[in-house]
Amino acid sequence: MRIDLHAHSNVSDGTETPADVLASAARAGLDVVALTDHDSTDGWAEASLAALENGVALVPGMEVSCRTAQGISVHLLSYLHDPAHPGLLEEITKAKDARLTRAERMVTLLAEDYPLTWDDVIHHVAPGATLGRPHIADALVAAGVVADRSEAFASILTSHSRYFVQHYAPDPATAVELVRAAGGVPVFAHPVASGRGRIVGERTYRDMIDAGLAGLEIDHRDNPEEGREFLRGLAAKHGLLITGSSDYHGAGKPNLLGENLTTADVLARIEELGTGTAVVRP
């Protein structure tokens, strides 16, 4: 089986609708794909219908934005949780609202130096989508400031830029606990992706594992090989699941569906652990 457990739609920062993500998964020869939009499950219903139409099984998921006390960004994949669980829902709603306030502030700062307005950014956001820096990047591309999202994130929108603004995000261990409480399966997304910014140390791994972390996304293009060896050792030591995925964003990133895969036995274990919702199978 070809299983890809990390993909985004335009409900967050992907460029395709949830239905189109499932159609793209079918064209890529996938048997199973997870929809894991940032801090949102709004694409699940549309993706579920498309799964039946395209003959691709759907793992309902979400990518929770977290931050350590040291200010290091952590992304936590949640699979098969209850989307209406009050504790998790309250936390992601708080984070989603903070993203909006943060984006407004960043656009205000950017407008001092570039031909950019809030309306320019909103034009690139699907109704109800989780607004983030990728949408600001799309507006900068449209304005001719940068060539693509990658250039925007490497320069103007980097976390070291004067235009960068932090936003609220839960502590990673707290997020793991909330996902578990919602019947979900928490997996640490691209943990050693040092090209994205600072990565966490041993204390954060220990706290997340103690809180109930189920797995590590190891086979991901942003994890360097030496980091993957470290992660495999950590997974073996603590009995963690190992996943692989594309982190697909449509045209928003060069990542291709199916470029990294998860094994069928790991998916079976995720299904055993996940009690909040179920895999949608055609």
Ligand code: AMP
Contents of the next structure:
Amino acid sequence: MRIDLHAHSNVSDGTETPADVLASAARAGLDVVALTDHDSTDGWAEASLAALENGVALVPGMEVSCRTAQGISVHLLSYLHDPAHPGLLEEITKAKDARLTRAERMVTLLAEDYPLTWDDVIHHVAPGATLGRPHIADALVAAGVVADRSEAFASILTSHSRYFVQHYAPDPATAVELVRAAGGVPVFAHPVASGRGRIVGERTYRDMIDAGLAGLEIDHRDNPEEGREFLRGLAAKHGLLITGSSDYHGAGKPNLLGENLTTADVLARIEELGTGTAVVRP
Ligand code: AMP
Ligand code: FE
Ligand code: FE
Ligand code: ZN
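Compare with the form predicted on its own: the form predicted together with adenosine monophosphate (AMP):
Once more the chain from above appears, this time first in line as the rest of the complex follows.
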């Protein structure tokens, strides 16, 4: 069984439609793929139909943007939650709305130094999609300022950049509680990805575990090996599930579907724990 539990569509910052992500999953020889757009479940319906057409099982999911009190960004994957649960929906809607204002602020700052307008950015965003720095990167690529998203993130768009602006995001332990309340299975995405910015300390893990964290995404290209050892120890100590995934973004990142996989046993546990919605099987 080839199972990849982390992929994005153009409902957030991936470059393919939800249906195309499922078609790509079939071409990559996957049996199961999770659609995990940032702060949105808007792709689930289209992806569910495409799962049947492409003969690939779909795990409906989402990646919740969070931030600790210390200002450290945390991504929390949620699988099989009820998309209509009011508490969770309220938080992701707040974050999604804040992302819009934040992107506008970043574009205003960038426009002082680069040939960039708000319209240039919106041109790269599907209607209703969750806006992120990758969309600003796409506009900078189109303007010839950088060659690709990776170059934009290595320079102008890093979290240390003077153009960087934060947006509202819930505390990770609160998000874990809300995902559980919505019948979902919360998994800490790429927890030790130091290349993306500061990573959390023991206190945050403890708070998230106490709140009901179910698993750790250990096999992910952004987790350095030393960090993975620490995570394996933590998973063993607290009985957490271990997942492996690609974090596919279509043409927006080099990450390829199936480059990391999750075992069938772990998926079975996720299905037992997730009560908000079901896996879509062809
Ligand atoms: P934001 O959510 O607006 O803060 O932007 C973060 C998003 O940018 C993440 O979800 C990643 O998918 C994407 N990202 C981070 N680093 C890179 C990179 N080097 N190349 C392409 N996309 C990236
Ligand atoms: Fe992303
Ligand atoms: Fe992420
Ligand atoms: Zn992701």
